[in-house]
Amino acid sequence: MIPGVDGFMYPNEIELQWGLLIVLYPYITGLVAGAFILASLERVFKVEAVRPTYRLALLTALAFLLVAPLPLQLHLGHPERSMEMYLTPHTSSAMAMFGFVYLWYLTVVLLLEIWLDYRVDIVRMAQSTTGFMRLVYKALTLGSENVSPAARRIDDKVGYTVTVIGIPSAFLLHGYVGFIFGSIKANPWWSTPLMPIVFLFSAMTSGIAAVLLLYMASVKVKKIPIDMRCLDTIGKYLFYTFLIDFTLEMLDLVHRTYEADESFRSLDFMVHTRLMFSQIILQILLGTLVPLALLAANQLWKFSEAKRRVMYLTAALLTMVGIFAMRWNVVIGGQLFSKSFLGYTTYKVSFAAREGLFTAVGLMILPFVIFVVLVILLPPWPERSET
């Protein structure tokens, strides 16, 4: 009898090949896509209410995008070989082609839009600062110091075009992550055509929630009044997006239950045993139903500003927990049962290993450190950027 194993499992199935770092990979990538979609609401769809979070959302997307490939790099036995996928493209490999999707989104979309939006401010700061920071801002101008009205109009037009291109690119970025899991037909937990769509809407949900939290934290640190109209609008879009995401997940569940193929009994056993806490309690109850109820209550009734802020804060935090639990259930839960459906294994998170809890916590803290640096370098607040 092997400890932690019930029933019959093949030897190569006892130890999970994908651990906590691979859970972080789709989670962090989803925050990028969701934050960019929120930023596009103001730039493309002219939702003026979310203007205070436009630049904040772009910097959030950049901070998390810079960290997104690190879980994969740490998971690899030889991370230096990852450069080979750029030198020798392999179009039949979903993971290899993701590298090109990532570079496209980072360089052509996100960095270019941020530079175009900040270019005038960068030129001004290059002229007003001294010492080392003057050299930094001078380098960031890329030699373009024309801030005439005509040049600004060109920046706006090109920036608008980049944002329009960036919307399907954001969909592609995280839809591709869902495709990687959904295309692995050997695993019935992942093999569903709804997987890319579910991943996409859950990414939008988590990204919007992350920007909402960072906005509330930023105005608290800056000691400036919070824009409740902006907060209410973000909460509204978070509610709508989350509702669509939950509906898609329930649709997938109903389809699996009705179809009830040979894998259904095994999956049902997993949900009622090993994934009871992470899926039923964390993902569905605390991470989905409670935040949806809080967001719906704010849509139906007019609470005071203080109560609305607490409700939005609680809903956003629980949403982040719920989406992470969803990623955990997909990545880890999909490996806990045998392909023969006759056995089940367990997964224990180590602490100080390469793919342990300590590394994962560090990877989750790193984007926020980068975000703070970006906010100091490129202030998203109008009163700072106009000085």
Second form
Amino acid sequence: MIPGVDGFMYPNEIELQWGLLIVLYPYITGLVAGAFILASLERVFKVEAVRPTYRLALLTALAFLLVAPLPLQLHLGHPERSMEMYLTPHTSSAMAMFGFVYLWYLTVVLLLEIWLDYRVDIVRMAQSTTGFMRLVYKALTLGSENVSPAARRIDDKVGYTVTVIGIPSAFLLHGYVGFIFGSIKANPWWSTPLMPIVFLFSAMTSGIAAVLLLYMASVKVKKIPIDMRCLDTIGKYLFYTFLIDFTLEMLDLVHRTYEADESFRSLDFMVHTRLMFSQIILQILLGTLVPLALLAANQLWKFSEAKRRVMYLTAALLTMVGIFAMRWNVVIGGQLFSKSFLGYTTYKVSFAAREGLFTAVGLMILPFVIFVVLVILLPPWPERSET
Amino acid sequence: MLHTAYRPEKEMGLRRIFTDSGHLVRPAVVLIAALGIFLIIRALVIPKAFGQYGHYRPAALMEIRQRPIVYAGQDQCVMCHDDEAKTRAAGKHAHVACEACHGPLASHANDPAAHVPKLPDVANLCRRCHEKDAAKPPGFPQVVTAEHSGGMTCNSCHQPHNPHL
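Having seen the form predicted alone, I'd like the form predicted in complex with the partner chain now, please.
Then the entire complex follows, led off by the chain already shown.
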């Protein structure tokens, strides 16, 4: 018998084609979409309380968006050929079309919005800095130093429009990732029209949690007082989106259980054995119910500031773990069972391989490095603290 | 009253709107320039007539055609190896082509003396098809080679061209 295989597997199912890096791809993309939605709360829906995180959320989205295609590139045998996707795109390929959604979101939405919002600061720094940094800021001004009140008013209006366009774009970006999995009709674990919506809400949940953590961390590093009203509001939105996300996932579960089609017994067995830890314990218990309980408690009772801070921190951290487990269970879980529904295989993460743990950890650190560089280049604080 | 009064402040206002929104043209120019560069690169690197017959390079067909032929085809083999062909036709391997086991041998067919083919590595050759695998139809002859032969090569007992014992 082949080690790690129980029952009957078709020969091409024994080894998983999509590993840890493909788990990271929807996870990272989700953080982008989630962070952007949080930023748009302030801009479009006028939720003033989350204002301190507006720029932070935009920079988080950009840092993660730049890293989002890397796991895919590292998975490819010939990464240089991925560019063919842009040159000669095949309209029937979901992945090729995703390339354009990605580019649209990066250039027309995110970069433009950040540029418009930071223009005043960029111009100010282009005048106040010297040497190489001056050149960088000069280049970022794109040659225009007009920051008159009228120009800023226009920027604000255009920025608003860009955000309004950005919301459906962010939905599209992550809904699309869900679509890529949900549209694989040969795989009963993936094939459900709910997949894009579940992915979208889990993306919003993880993105909001990520910004909350980054906000708490940046406040700590900068030694500035934390805005509890802001934290409470983010906590509230995290609770709402997480609740919708959990409801959708439960709806999917109940639907599958009641429908009980020919794949059900096999999938049910898998959830109770191979996915027991990652799905039941990590995703549902620790990663969903505990943070939901913590966030719900904050909606019901009033806790002291210190307690709330610990509760939000714990909830956000567990949320991040829970959503990662969710991506893991979707991507890896979908490949552990045989399409004959008669057997199961095992996934073993390699360590220092191209698609191994080492690379994955590096890929998860990289957005934070980019984030720090972005924060140094475009500080999100001074202008806000002046106003 | 066809003429409206000349209002300098209105013209000034319009001009201000143009100067104050002038900077917005710049990212648009950057974007259009990037798009232009992309289109130029695309035009330069995409092979000529791409998509003429389908989503591929039509010249690829000609390139494939020009590659040297490596398989002789069993009609060629049978012309000389008549005995083996007869043995094979009588057994279960009747529909397995010569070069499926012996490898591509067009060079041998063209010049038999110059290119003498090597005998296949029997130990690995047979198990490629006959190793036990639950995915194979139950009627297909298959064995766990490690247990089946006790280290002996397959052709110690079986005759490859007609594999009855």
